[in-house]
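Just one chain is shown here, as structure tokens, and it is the form predicted alone.
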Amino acid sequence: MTGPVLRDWQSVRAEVLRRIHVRDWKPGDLIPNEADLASEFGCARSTVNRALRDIAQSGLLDRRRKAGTRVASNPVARATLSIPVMREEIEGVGRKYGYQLLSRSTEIPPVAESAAMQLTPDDALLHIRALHLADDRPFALENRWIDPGVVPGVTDAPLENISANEWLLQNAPYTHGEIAFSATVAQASDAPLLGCDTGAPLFVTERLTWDGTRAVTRVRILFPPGYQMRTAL
């Protein structure tokens, strides 16, 4: 069987997706193996492999070693999340961004932070607390720990002028991360900063990013009542 000559993995990806969408390959179907697809498309097997891996990451293909690749019977829509630059998020909806560095110190973190970042209990970290504003109103309260051993330049970074959120995304590479969402209530110490009553419901994001096997930063961000998080599927 011969087909279109496809020279790059994006073209192979597009053709595979087309066949799935028009039901040439139906949910649960075993698709041709990589060698056969490479012969059909006139490209390298590695090109086919790259395309199928990308589609599998989206949830449309189920790849199993020695069992082949099947069209997913129940494809799972996956949300795409990225680490937002808080300033861009606020300005992107037409609001004025503001930023206040509340505190900056080098100290021994709580045991929970050290454990999460896989550090020894006596490793000192840079501790940042900051408030992000939208139209001069509280938007998010940031509590962040940074390992200066992984990000040496952060010690002298002008974090009174640029948020640690934005500075790290510009200067500290990371390979992977973890993110969690939860709810809490405003404590007496945080409520005035967030412009809400003590006990008011808050949306929480907690994020931990890594550069290989070393933790870069761990941050907990509190959002006041009314905040909505949006993403794409």
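As the structure is a computational prediction, the values presented were derived from the model and not from experiment. Residue numbers count along the first chain shown, from 1. In this text, the rigid core denotes the largest set of C-alpha atoms whose superposition between the two forms falls within 1.5 Å. Compared with the form predicted together with the DNA:
Once you line up the core between the two forms, the Cα of R220 stays within less than 2 Å of where it was. A172 shows a C-alpha shift below 2 Å between the two forms [criterion: core-superposed Cα displacement of 2 Å].
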Given for the second form:
Number of protein chains: 2
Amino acid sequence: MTGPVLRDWQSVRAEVLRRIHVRDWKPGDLIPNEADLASEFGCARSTVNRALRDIAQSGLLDRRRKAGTRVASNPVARATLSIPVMREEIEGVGRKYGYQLLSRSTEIPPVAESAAMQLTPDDALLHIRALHLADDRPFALENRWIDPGVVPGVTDAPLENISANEWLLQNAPYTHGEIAFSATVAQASDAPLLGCDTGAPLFVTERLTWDGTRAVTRVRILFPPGYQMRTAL
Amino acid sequence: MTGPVLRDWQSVRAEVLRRIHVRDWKPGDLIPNEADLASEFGCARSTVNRALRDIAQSGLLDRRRKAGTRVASNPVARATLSIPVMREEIEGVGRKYGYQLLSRSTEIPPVAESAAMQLTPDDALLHIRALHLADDRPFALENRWIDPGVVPGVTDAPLENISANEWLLQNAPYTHGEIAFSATVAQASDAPLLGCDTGAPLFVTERLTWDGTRAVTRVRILFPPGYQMRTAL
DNA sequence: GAGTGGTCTAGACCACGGG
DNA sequence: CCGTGGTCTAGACCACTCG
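Can you swap the form predicted alone for the form predicted together with the DNA?
Zooming out: every chain and molecule, the one shown earlier first.
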């Protein structure tokens, strides 16, 4: 039962996914090796390799040298979140972006911040609070700490006009970071800015960005009730 | 100024990332084409291609035929979330997993559910409520609707012992899905189950899974205060 | 039209890790 | 040990799209 020749890696991927989907190959099953699939499909092994690597990256296949390729028994769902600059996120859905710098000062941060950024508790950081608006309504409240020792020009940056995120992206290199999502309640100090009641549930993102071993910036962003972060699965 | 020969695609990727990082190539800049980089690095073009494709996938490069490869000016951060089965998420951090089926019945769902799943409002669905425990303490409260027409055997599934998620993964094929994250407050009916106060902020995930054009299941999971979903950036 | 990335191929060597 | 996936190579053709 030789099927049609599959010439490109996306066709191979589709066929493999189809076989998994119709349970030709069930969760936990060992599937044929690359060489066998290549000869069955009538293509080069590297084409099969590309297809299987792609599927494995999505979590549906487990691949190990010598052990072969298996259909994942408990496929770990992987969702890729795109986290654009706030301005693009808002303009991308056809709304008008607004930005408002609330405060900007150099302060000793709370210990929670300096600890997370692995700084000594008496290091002063640039502290920025800003509000992002969509169609003139509050969209997100940003609370950011920046290490001016890591980002030299930041004390002179025109943060009244451009959001710190955008300025940093174009002026401060970084190597990696962490992001966390959670829920909290609106404090009395934040609720009016977000246009909600004290105690309302807020979606929170917290980001910590590093340049090598040095923390660049830590930011906590609050979103008003009703905000959803969505993605395909 | 010929550097050392770079033999594998990961070295090439590292070198390209380094040049971007030190601003040899700045945001918006056009970088040399694959053939030139290949000869500079002393490797095959396909090796350079692999490296640049990988970087582009992370959002740091924009590639277009004929236009060439540019350093992204506003790199969209991409975070890949791994969403394992609840049991593995809990056991993965060394805690004891517990599962408790709260209720299971066939009902007409609220219109919000049937609409999201694109069903007629009078279709009956299997409704499941369950509690996931970590070290005997509430970890997540699951509220799920399943279309038994799409998942035939589900009415007889042993959902007292195995979570619906795990059973579905191994028995119900799906092609794609959507996931959303948000925040809400604990209702009086849910708070005791989650071990928190009414009105406490809860992290929420909502998933909708499809098999082709038919909705398989829709699930809403509430996490108690303090829960964070984390990932590398 | 022509330059650039996207991909395929056939063959080769190698690293890992199961048995 | 030795089978399997991981990768590299040189060459080729093609698709897209900018100018």
